[in-house]
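As structure tokens, one chain now follows by itself in the form predicted on its own.
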Amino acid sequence: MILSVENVHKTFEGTEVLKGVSLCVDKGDVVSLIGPSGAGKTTLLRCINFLESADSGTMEFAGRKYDMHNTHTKEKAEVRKRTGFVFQNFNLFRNKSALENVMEGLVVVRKKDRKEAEDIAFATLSKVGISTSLASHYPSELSGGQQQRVAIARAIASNPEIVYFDEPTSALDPELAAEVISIMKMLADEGMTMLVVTHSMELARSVSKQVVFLDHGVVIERGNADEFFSNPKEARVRDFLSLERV
């Protein structure tokens, strides 16, 4: 097991968004968090990577335990150094090229020299289908699908122990989304550990080993992906999946 969170609570402006959520991710697994909008999926992901502070809850990551409400800045930095995060809207530096976006964390966080960082960045961009000729392009010169591939390259360049994806295809049209799903499937097949928030059932089916269904801040059902989609146990999940097929 690489990641385990227990009893996570989070309230925004008097509304309890997470009501004691627990989950775990084994090394090499891909776990998808699905459910309706407002279920708490993205909030949970952001709490796990300390982009938000949970009101309570514990996390064990890579053998070390953390209080998710009382975590020191140094501890947060240690966790983030060992993880990658892919945002819904790419979050690339607009004033840096694709290559420079991938190099940034390698140089600033990992303290690699620029030549080594450049070599890693070129190799990682190539892995996700960004050619050398595109590496010098700025985000404004790239399509949404290309920008998301650069964001994925940035997240995986440092060889993290787990990568978090927050709705990686929701800002893309179906054709570009299919490109990103293909890359994520490749990474899954290579054994990369991933925790994915998605509204795309195609993505969840394609890459997941496990699926967790959240609704109103509570885990309703979890299980093996094949069984989850073919034979969901809970009526709420069956209703949700039936609407997705319409």
Second form
Amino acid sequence: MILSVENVHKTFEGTEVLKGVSLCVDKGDVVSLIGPSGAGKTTLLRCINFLESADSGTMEFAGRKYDMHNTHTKEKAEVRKRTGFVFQNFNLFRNKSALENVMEGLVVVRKKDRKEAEDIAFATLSKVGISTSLASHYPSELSGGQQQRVAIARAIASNPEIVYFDEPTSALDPELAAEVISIMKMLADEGMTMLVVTHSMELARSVSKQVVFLDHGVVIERGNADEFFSNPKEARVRDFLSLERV
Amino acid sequence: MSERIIELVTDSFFNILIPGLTATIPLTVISFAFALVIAIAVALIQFADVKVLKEITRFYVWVIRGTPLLVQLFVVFYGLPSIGVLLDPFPAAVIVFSINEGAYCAETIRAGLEAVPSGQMEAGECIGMSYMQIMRRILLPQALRIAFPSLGNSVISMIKDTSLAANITVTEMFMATQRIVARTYEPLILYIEVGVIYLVFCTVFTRIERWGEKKLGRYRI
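Can you give me the structure for the form predicted in complex with its partner chain, which would complement the form predicted on its own we have just seen?
Every chain and every other molecule in the complex is listed next, the one we just looked at coming first.
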């Protein structure tokens, strides 16, 4: 087990978004977090990477325990150095080229020399299908699909123990989403550990090994992906999936 | 008549231009450089919401923006000697212009920082960068890029505002012109002449600003 969170609570302005959610991810696992809008999926993911501070909850990551409410800046940095995060709207550094986006963490955080960082960045970009000629482009010069692939390269360049994806295909049209899904499928096949928040059932079906269904801040059902999609146990999940098929 | 005008303009030209190059431009460039340093520091304090310091910087911006530049020049140059602080005209002007311009530019840069989407900071955090690393490498460059046209505007205002330094005996372009007028009694022609030279200076700086903007334009904000 690489990651487990227990009993996570989070309230935004009087609305309880997470009501004691627990979750664990094994090494090499690909877990999809699905559920209707407002279920708290993204909030949970953001709490796990400390972008939001949970009201309470504990986390165990790579054998160390962390308090998710009072997390020290050093602890946050320690965890983040070993994780990757892919955003819905990419959030590539706008003042840096695709290559520099991928190099940034390697040079600034990992203190690799520029040549080595550049080699790693080129290799990682080519892995996600970004050619050397595109590497010098700025984010504003790339399509959404290309930007998201660069963002994935940025997240995986430092060999993280786990990569978090926050609705990685939601801002993309179906064609561009397919590009991103195929990259994620490749990473899943390579054994990359991933926790994926998504609204795309296509993405959830094609990459995940485990599925967690969240509604109103509570886990409704969890289980093996094949079983989950072919034979969901909870009525709420059946409703949700049947709508999805229409 | 027209011959006399030509003679007057050519005779006075270098006497006006040289103080422009040795006083007006250096005063602008040096003061603006200091102003930028002050402005970035103030903007960072306000953006990061540093407790007591933030109140101090707000007070500073409030006072400076709420009082005339001319009054500030007089306080420093004519006022401070009465409590034992004696400054030469040029350094006094540099201090006042830096502090004055710093307050305005601080607001511009703070607005620039606030205009950078929060996702940029989050992306930096997620790859493990520290606050200062993100600020220096990601947020500030983008904020300055956003603020660039406004800052360019400030430089151009400042070129013209340096003429106020004549009031504290800095021999810059305007004072040089006043002296020639006192000698020749030709205010119309000479003041138009110095105005034209200011116009040329501002045009050059505008061109530099445009060029810089183009240079920076490759990444769109």
